[in-house]
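To begin, one chain is listed below as structure tokens, in the form predicted on its own.
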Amino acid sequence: MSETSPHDVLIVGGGVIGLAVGWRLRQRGLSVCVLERDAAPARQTSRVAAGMIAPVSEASPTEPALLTLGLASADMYPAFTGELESETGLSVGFRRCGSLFLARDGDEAAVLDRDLAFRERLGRPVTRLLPSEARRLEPALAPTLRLALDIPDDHAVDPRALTVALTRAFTRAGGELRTAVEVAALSVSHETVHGVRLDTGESLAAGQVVVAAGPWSGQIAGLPPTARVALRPVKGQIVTLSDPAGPGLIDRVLRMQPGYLVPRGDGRYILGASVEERGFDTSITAGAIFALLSDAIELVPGAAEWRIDELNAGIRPGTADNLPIIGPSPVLDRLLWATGHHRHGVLLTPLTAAIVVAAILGETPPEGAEAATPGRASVSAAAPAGGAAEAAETAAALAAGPGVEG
């Protein structure tokens, strides 16, 4: 069995989270490695995401301190992405195009009367328009529209374009990105997380471990049954859509109930999403493809000359609270979580990352992130570890809350 060098930090988890921290680590000095399991960075549920940066569109009323986090991340991702794009040259595909939710009977109009009152109780910008009004800002829409929300500070991001220029960033600023790998272990002893173990039987060991690895971070071996966290794995399935005619026809996200149409400003378009209780499978089905086309289609009859170009199914690391799991592990020490997004996951990444950060560093860590602390109850749990299969099944054991995809 070889053995490496130490780094500062191991990053288990090659995604939008476990890149964006990395990087931020590399600029503040530290030597980091991100172990990705697949060829390339962020091949799950990155690559899955839609991208909106829609903090009070993806909160409830209920939902108070997952607002909070939401907000603060809105409000860091501007400097993020131009800091981002300035270091690589690449564009992340930020757009501030705002959005309209949308309402095609009573029943979806009473909810976007609610949310009007909740946005209004925030003080967030939003303005309730006739469908006359509405197609006038996106005149594709059909004529049996029956009330929108316009929503000017929703944004976009596109996550694949961000995975690739926080590659760039990542690596450029020296950090070590090696993919291909697959965890086997961590390496515990004493109650102190001393490295990984690879499936090769190469040990990695480090000052200290970030475990970003979405829905299979609950799954690595290793673990006392104290220190795991309780993650169950929601499935997404969305569609990728382009226009032969080119970029024009929709402007602005559309949220529907209960999906949404994210334009890329290329003539790409990202339909989504389902929300599947459905454990570990990503197979796609019809039923759930024909739902979104349907909605898509009703309220935007022009999407119906465009091409499919994709297919996909993706996994959410869901919690029972929807809050992400944040910061150090309270039951081993220098063990970090960043996981437990959900439809979170692109939003809350420069959050996550600042978080991350301050609490290696010893750091004041941003307003808010106590409500995503490991130590809380909600997400304690005597996980087995083992195989996709035992974790499905530990997964569904779990209490499931109810979610929506953002």
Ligand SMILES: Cc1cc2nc3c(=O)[nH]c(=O)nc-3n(C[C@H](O)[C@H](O)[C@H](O)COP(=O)(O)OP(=O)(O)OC[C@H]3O[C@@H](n4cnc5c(N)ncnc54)[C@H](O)[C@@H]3O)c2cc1C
Given for the second form:
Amino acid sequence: MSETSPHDVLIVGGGVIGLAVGWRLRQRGLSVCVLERDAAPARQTSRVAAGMIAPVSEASPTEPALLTLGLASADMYPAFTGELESETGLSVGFRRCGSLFLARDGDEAAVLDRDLAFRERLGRPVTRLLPSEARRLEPALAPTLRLALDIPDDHAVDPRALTVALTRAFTRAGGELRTAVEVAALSVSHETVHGVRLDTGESLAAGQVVVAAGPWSGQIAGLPPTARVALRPVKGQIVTLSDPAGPGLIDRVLRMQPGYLVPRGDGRYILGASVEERGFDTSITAGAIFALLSDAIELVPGAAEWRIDELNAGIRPGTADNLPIIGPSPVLDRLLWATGHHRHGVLLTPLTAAIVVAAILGETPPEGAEAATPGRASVSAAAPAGGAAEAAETAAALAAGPGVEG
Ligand SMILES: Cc1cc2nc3c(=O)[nH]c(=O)nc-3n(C[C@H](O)[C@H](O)[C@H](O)COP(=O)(O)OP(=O)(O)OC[C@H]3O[C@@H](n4cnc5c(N)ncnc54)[C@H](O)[C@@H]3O)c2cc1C
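Mind sharing the form predicted together with the named molecule? What's above is the form predicted on its own.
Below is the entire complex, every chain and molecule, led by the chain shown above.
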């Protein structure tokens, strides 16, 4: 077994979260290595994401802490992507396009009306639109539309472009990226994490280890049960379409019950997404794709002419309370979590990186960060009956029902 020179920080997982954390830490002068088991970074959940930066559309009265985190991270997006683009010379496809939340029938309109007052109280612009007003903004919407909310500050980014830019920014800043290496276990002794062991048998020492392995974060070996976190895999199927006539049919993100259509601005559209509790299965099913396409064509009849470019399925890293798990382990020294982002990992990327950097450098954490603390009882995989496991089942059952998903 060989031992190489230690890094200040090892990051397990090269998705959008691991890459952003690595870039931000490297900018602060730490030696950082990202370990990714795929042949290239960001081939898993981050590659499949639609890229909505949409805290107001996603807001739920029952999830105030998630909303606070989402709003804070959305506010960081323009500066975050601007800096990334100027450091790399690459576009990340951040479009300030706004979103329309749409209702197709009386029931959906009643839900929009019910949630309008709650969304208005968030202090972000939201306007109720009659169908004719919505069609003035997006003329391709079907005449059967019943009601819409205009949410002009909910935007979108291209997650694939974002991860390409993050990879370049991280490596250009001097970060080390090792691909095709699987972390088999964390090296733990005396209640402290000292590094990782790779599947090749190689050991890597580090001052701190950040686990950013998405939905697989709860599976990394070497941890005592009390130090593990409970995650549930939530499958999402999603379609990439393109308009042979080019861009322009739809400009804004369209949200519906359930699902969404995200224009990339270049004639491509991302149509998502199913919400399924099927473990780590990523098969594509006719029923899920049919449901997505039929909803989209009902709302935008012109979508019937679009080409299908890709069908994908990804696994969201869900938690029992739908909040991410970010920060130092309450059980083991020198271990940090940056995971559990469920349907908001792209949105929460800048804030997650800021929380981890602050924790590692001993700085004041961003406001609201305590809501994501790994110390909360609901994320411990070792919680007694009635704890995390049961909560995860309840959340799974809830998530299995219809809902608007990222
Ligand atoms: C259909 C769908 C649509 C979505 N849409 C949105 C959206 O519009 N907006 C939004 O904010 N979020 C969205 N999400 C959620 C978002 O994609 C995730 O929250 C986010 O990508 C999680 O990023 P991550 O880096 O934690 O995980 P991942 O991207 O999965 O990265 C984890 C990485 O860790 C690696 N890894 C795992 N185990 C090991 C190991 N032992 N050793 C080494 N490497 C390892 C994996 O190979 C992987 O590359 C969507 C998700 C889905 C499925």
